[in-house]
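In structure tokens, the next block holds one chain alone, the form predicted on its own.
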Amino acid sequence: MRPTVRFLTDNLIKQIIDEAISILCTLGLEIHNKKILSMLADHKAKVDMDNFHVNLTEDIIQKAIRTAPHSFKLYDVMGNQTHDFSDYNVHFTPGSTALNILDCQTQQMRKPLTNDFIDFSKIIAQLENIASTSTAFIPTDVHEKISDSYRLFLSLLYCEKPVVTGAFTAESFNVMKDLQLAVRNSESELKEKPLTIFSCCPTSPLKWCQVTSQNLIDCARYSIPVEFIAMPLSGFMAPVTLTGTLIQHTAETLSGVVISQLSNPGTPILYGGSPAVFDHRYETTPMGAVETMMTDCAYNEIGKFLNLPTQAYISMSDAKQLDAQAGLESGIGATLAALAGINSISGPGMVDFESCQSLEKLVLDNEMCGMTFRLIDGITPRDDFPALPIFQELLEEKHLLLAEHTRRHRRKEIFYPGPAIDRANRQRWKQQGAMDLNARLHNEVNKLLKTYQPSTLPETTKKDLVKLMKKEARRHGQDHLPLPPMTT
């Protein structure tokens, strides 16, 4: 039996649907993108093209609830699927966007580099618990006007894995259409199978600026997937409580459905978002906050109740080393998510909030969502009855380390993490240096460093994506790319 959590009940999802819809049909939202509100006007929404507003229709909102797919598949650069987006499937994969790296040799945040995050793309390549890769952290050592392409670009290059990204800038778009195309050599082929999701964020309280909600139609036209991500803050810009925050989420969420559907129907899309409580004290959005992984698995049960796909940023930490903080933070919140059954889950490798990316905690990350993995199989029947014989040879050989059942199912039915986690005794610990933590995963990371095998991505494909990424630097004034001898 797979072990599950639950926060809501069916009657109180219900209602919080039913007042969001409310919201969206008589207060209405903003939308400051004059094409999608026509296209709302041409659906019958109650459209004020000068203050940017409109008020949508119970119907437009459940024929695009009705019209977004229930689940969808992911693949690789190879084109491999890699992810089931269904039931309650769970993927992990990186957080993104961060500004910050965590320095393996110094441990001090510092704005990370083109290296960075090259090393980053070959660590994540090796880390089977980690389904897809991300646009992390923003390289400083470009022209900011191409980061959000360079970094899908470097994803592609050295890492097979899909990539979780998006785009701040509504030119960039174009871009890295190409750069997927360029994998995939046909729109058709990207449309069958998709090879990226895109994060759009509506604006709290009930808002839609002009480059998201671009993008939202961009991908769609394309089919490219995206995840919601809207960011309530309860106590801030949503209300105190935690089904105020609900509702207000849900009506955000909702809305980025119905621009996404009414632009393309069937687009595939994630239930998602990254809201937070606020702290009062300190004036800080704690994504480790134990409300906040409340806020999150509960929305993803208004999701599935929908019978739409889900996605979160959790199992993360506000921690600013790796610490125990940061570890008591990321794994319960990586624990509830697997138990909800978040169909992506966002956050492994983040501290600082969501602002900065560490190596060693994706290290450390990539055991934890193993643990969940386990946590999740549950407990099965596996040759057990009737009992009688174990404990019979049990009994007679004194122990069951060599019994054919014990060889047949330990690996099954037994986790055994890497290096990164410490099950010695202290005897065998000392001998082996008694290192601690950070210095196992330092040891680990420059292992995966050594590891690394680049990835069989075609050579001219790679040249293709090389010359790209190359013209687009030119556009922007950058004749030079700090990129590595084999790419240039």
Contents of the next structure:
Amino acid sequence: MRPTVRFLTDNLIKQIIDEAISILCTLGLEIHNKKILSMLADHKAKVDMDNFHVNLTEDIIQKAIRTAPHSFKLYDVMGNQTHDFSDYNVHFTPGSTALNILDCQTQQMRKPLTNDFIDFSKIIAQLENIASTSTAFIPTDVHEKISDSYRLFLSLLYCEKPVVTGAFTAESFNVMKDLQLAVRNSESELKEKPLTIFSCCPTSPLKWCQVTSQNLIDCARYSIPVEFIAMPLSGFMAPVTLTGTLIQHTAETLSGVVISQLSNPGTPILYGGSPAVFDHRYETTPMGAVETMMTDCAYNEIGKFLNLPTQAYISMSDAKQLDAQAGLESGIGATLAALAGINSISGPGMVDFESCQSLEKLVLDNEMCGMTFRLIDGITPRDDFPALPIFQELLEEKHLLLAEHTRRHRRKEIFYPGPAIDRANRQRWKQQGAMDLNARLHNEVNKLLKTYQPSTLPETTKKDLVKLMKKEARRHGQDHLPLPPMTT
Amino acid sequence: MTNVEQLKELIVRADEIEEETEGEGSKAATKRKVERLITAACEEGTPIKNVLGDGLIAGMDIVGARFKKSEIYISEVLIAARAMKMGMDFLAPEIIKAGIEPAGKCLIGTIQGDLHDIGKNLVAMMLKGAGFKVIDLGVDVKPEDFAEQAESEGVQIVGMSALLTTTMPGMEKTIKAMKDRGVLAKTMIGGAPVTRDYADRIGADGYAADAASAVDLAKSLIT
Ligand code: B1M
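Having seen the form predicted on its own, could you give me the form predicted in complex with its partner chain?
Whole complex next, starting from this chain.
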């Protein structure tokens, strides 16, 4: 049996969805995009072009929900399937778009550079429990106009895994799409084997701005999967009650489903988000708050009720260092998210309210993800009935260390984390240098940087990627990219 | 306790008092109390300047200090600020008559390309709560618009907020646009990616990490 956790009854889910639909139809929402407004008017929505306002109809909403795919798959740069977003399948991806990186040497946060992103990609490439990479932070040594596409470029060059990403402007989408086409060769191949997921955010309350709504329809045009990232903040930009926040989240997310599905029915989507409770003491949006995590799991139940694959920003921490708080908040989040069956869990590596990435934490979180995979595998009888033979053997041999039964099942039954999680006895731990968690993590980061094997993407494709990126950089007046010699 | 002292106390305890008189009427009840105390103080012959300074503003100063020490929540600060605003509105004709200026005049907005306005809105609310006149230009404000509005409104402070690494350079451009136009207002910046270092580098007059320190900073910039 796969263990699960639930926060909402089906009745409550129905009530929440009904309220959300009623809000979209009676109060409506703002969409600052004339193209989308005309499209909605064509579908008989009541549109006020001058005020960028639209009242949706129940018909449109239900139609969009019906055409949205119930599942989809992702593929790495080589075209191998890595993800199946369906049912209760769970995949982890590093938290995305941090402002800073936590420098292990100095324990200080600082602005990241190209080399940091390359190191990040080399590490993610080798972390087996994190299925995709993400454009996790912004190298600040390139022109700001290319900072979104540049991250995607580096990801595709250094890591084979699919990429969770997003654009900062409407214009950037073009080159970000071209980079993907360089890997996949044609639009139809890209559609058949999606390589990225784009985050597209409505603005709470009930608004889509020009940039993110344009990104949304551009993705739809090329069948590039998107995740909707609504961020209602309970007690500030959303009702303080978690149910009220869920109603708002549902309305905002459904509006995204409508835009994408009317633009191109069948476009793959993740019913996602990054809601948070608002901390009235510190004016912050804590991702490690238990109520934030409950809201995430609960809207995932709503997504599942609508038969849509889901995503959430969860399993991250608000701590400023790699300390006990960082561990416990990430651990609670990952456990709840995995139990809830959130299909794409964005979180590993992140501290400080989704604003700082840490390479060391990625290594730790990879082990945490491994543990949660074991957790959701549940307790399954494996050659356990009848029980007599194995107990006979135990009584005869006095142990089962060499038993065939042990050898056959030990790897499936017991997950062995390490080197981050320490399970050595004290003596052995001392002999191995009595290292604390930070030291063990830092060693592992250095080891992974040495064991990294370059991506097997054909050299010609790599060259095409470099060419595209250089062209884009030149367009913004940057003639030289701070890349290591092998790529220039 | 004098009426002015009671007024100060009312501002400090506005949240508590509204909670006691829970329900639809709580806001109206606060308004009635504020107006009654102001009327009584004026009838006693207390100068308007003191009703403001020793009552409304002194109350808000205490609230601000408590918030900075994490003793109270932002919502409590904003309820106090709302009570203070009720008093200011009631006194508006007298304030004009007495020629009393607001604590300062501040222009605020998020930088071009940036739509994150939650932090900026909080800063604006807190500045208003501290007696500043705030002109909010909203989101995605071009450098030239900041400069032009700062000039035409004759503000003392221009406040800029940025939440994206990619929009931060707009702050430097705004400072330049202000210089080019000869606008002498002080500049103050903030937002998650912004640091004091960055503020120094681009020649901003001040940086604040949160809304409470933004108020202190604004006060220090105009004294
Ligand atoms: C004038 O003087 C002053 C003085 C002090 C000042 C000041 C001015 N301004 C602020 N302060 C200070 O005082 C305030 C009160 O204490 C504080 O303000 P803050 O704003 O810091 O604090 C607020 C009270 C609470 N904090 C917030 O409101 C921001 C929270 C996070 C989660 C966030 C939110 C909510 C949103 N977002 Co966005 N968002 C994130 C944020 C992550 C984070 N941890 O910051 C961040 C900033 N966003 C990010 C991104 C990438 C994006 N967002 C986007 C959109 C959105 C939403 C619309 C969904 C929503 C904003 C809604 C709104 N109305 O503002 C997109 C951009 C849109 C655009 N062009 O602006 C988009 C590009 C995503 C996309 N692909 O579409 C990341 C930035 C990455 C980077 N390196 O630049 C990000 C760090 C999250 C992440 N990890 O992805 C202080 O900074």
